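Next up: a single chain in structure tokens, the form predicted alone.
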Amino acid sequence: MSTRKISLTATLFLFIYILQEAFITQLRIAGGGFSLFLIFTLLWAALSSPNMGALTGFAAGLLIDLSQSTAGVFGQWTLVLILIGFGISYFGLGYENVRLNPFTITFLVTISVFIARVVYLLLSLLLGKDLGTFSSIATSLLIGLLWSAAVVPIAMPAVARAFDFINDSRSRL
């Protein structure tokens, strides 16, 4: 990987992370809202190879673990995003229709955001963290799923263009 790709990708990830931390977490959105950084990360991983998907998950998980708004154990988001990033990119690589059909990639990323949140909650339960009532968790997951389904189609063209620009490839979406 060239220095240009690494520096542009790192700069873009840091920009989205700062936007998430400084602006989006401050919004009072019904049901807890959404994580633009998580959506961006999984869109990026879906367009990447499995190795880059896992690396993307590692870098993004590390940033989320460093966040002030994350209350979990350090490394928990890193583990979750390595697994989900690798999985979504592996599925996208094996099934080329994912990269060619915007509806399919929207569905895949939305479900992946939901699965990432569920895996994070299950790991939190295994680590003995108090999560709240079942109804509040279910409501938060459902509303997060709906927000993700609304935000992914809006973010997808910008992420695909940035991915193609950084990787010197033609648009697939």
Given for the second form:
Amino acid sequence: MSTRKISLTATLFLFIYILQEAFITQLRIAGGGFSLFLIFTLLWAALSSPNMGALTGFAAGLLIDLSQSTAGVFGQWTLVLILIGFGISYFGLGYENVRLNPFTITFLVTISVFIARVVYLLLSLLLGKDLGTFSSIATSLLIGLLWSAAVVPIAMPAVARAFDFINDSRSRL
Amino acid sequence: MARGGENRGRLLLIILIITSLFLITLDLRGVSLITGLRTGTQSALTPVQSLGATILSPVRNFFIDVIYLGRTRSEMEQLRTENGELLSQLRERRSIDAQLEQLQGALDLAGKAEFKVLSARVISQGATTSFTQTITIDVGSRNGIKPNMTVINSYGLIGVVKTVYTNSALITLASDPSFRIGVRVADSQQIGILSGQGTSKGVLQLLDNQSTINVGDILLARGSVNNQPFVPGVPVGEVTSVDNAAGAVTQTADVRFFANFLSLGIVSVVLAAPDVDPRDSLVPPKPLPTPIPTVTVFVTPSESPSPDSIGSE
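Moving from the form predicted alone to the form predicted in complex with its partner chain:
Okay, now the whole complex, with that chain kicking things off.
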């Protein structure tokens, strides 16, 4: 991977991270809203190779863990996103029609955001954290799923273009 | 060749997973490097968050208005009659007025209890992605904020300072699932533990099996040793329903928090509290019933016509 690719990718991820932390968290969107950074990371991973997906998940997870609003254990999101980043890119790579179809990508990323949150939840339970009532957790997961389904198709063209520009590739999304 | 690439891929995945597990272990063991990293990130982000709070204030108000649509509709009808220039001025002023109102309310409450407080602006709402309820305020260690200080607003308890950075602080809201506070019932002085549930309601568990609690009872913070993390007497919430399960050792009840955690703009951090417990002096006054005008109508029946008079006509 060239220096140009690394620096451009890192800058883009940092930009989205700051956008999420400084602006999107201010909006107080209904039901807790969405994490643009998480969606962006998983979209990026879905377009990458499995190794790059895992690396992307690792870097993005570290950034989420560094966020002051993440009350969990440091490294928890890193572990979750390594697994989900690898999984989503591995799944996408195995089925070419998944990667080339905007609908399947939307479905894949939306479900991945949901699964990432469920895995995070399970890890929190294993680490002995209080998570609230079943109804509040279920509501949060459901609303998060709906927001992801709404945001992923909007973000996808921009992410795909940025990915193509940085990786000198050409996707059909 | 392909096998070699596959092996390298697996090795990379294993290395990454081990690294993340290593980080988790370090954090659980309380290694200061991790805390330092988070502090550094927050210090770098605070100016951007403050800028974001200023820029997005009208947008945020819009989202809050959408949530409280009924109230907004009546306000909109009132505003529609005014011209465009006044409208924009009003919108700007509404944001400032709301903050001022919240500030005044918090200062009133603090003044009544003789708390020494520092007011702060909420610059970020925590990420619910991690199933936590937090906010970030724009004051930090530079302003004398320390961990475990009580945070209040005009309605009562908001939460407690969890982490302090140079120019900002992270507050755990009372609605956070990990939040626990010792409370007492105003008047009856029964005590219990109130737990956050991740919603606008909490669950109270009484400590004494002889005590009883009623719907409408007001809960106040019991206070902690040296007033940290909780100063005594701060209104917390009101009992909305009581669980009288037959087999339960003690009574439990649902409690609605006085504070609305969705529309926090200005909060106050209690820096110091007097040695004297304010007892029940901070209990919010009950709303006065609006007198309903009654109209008494006396109906005097007219004399019914006699059969003779009908016949004569």
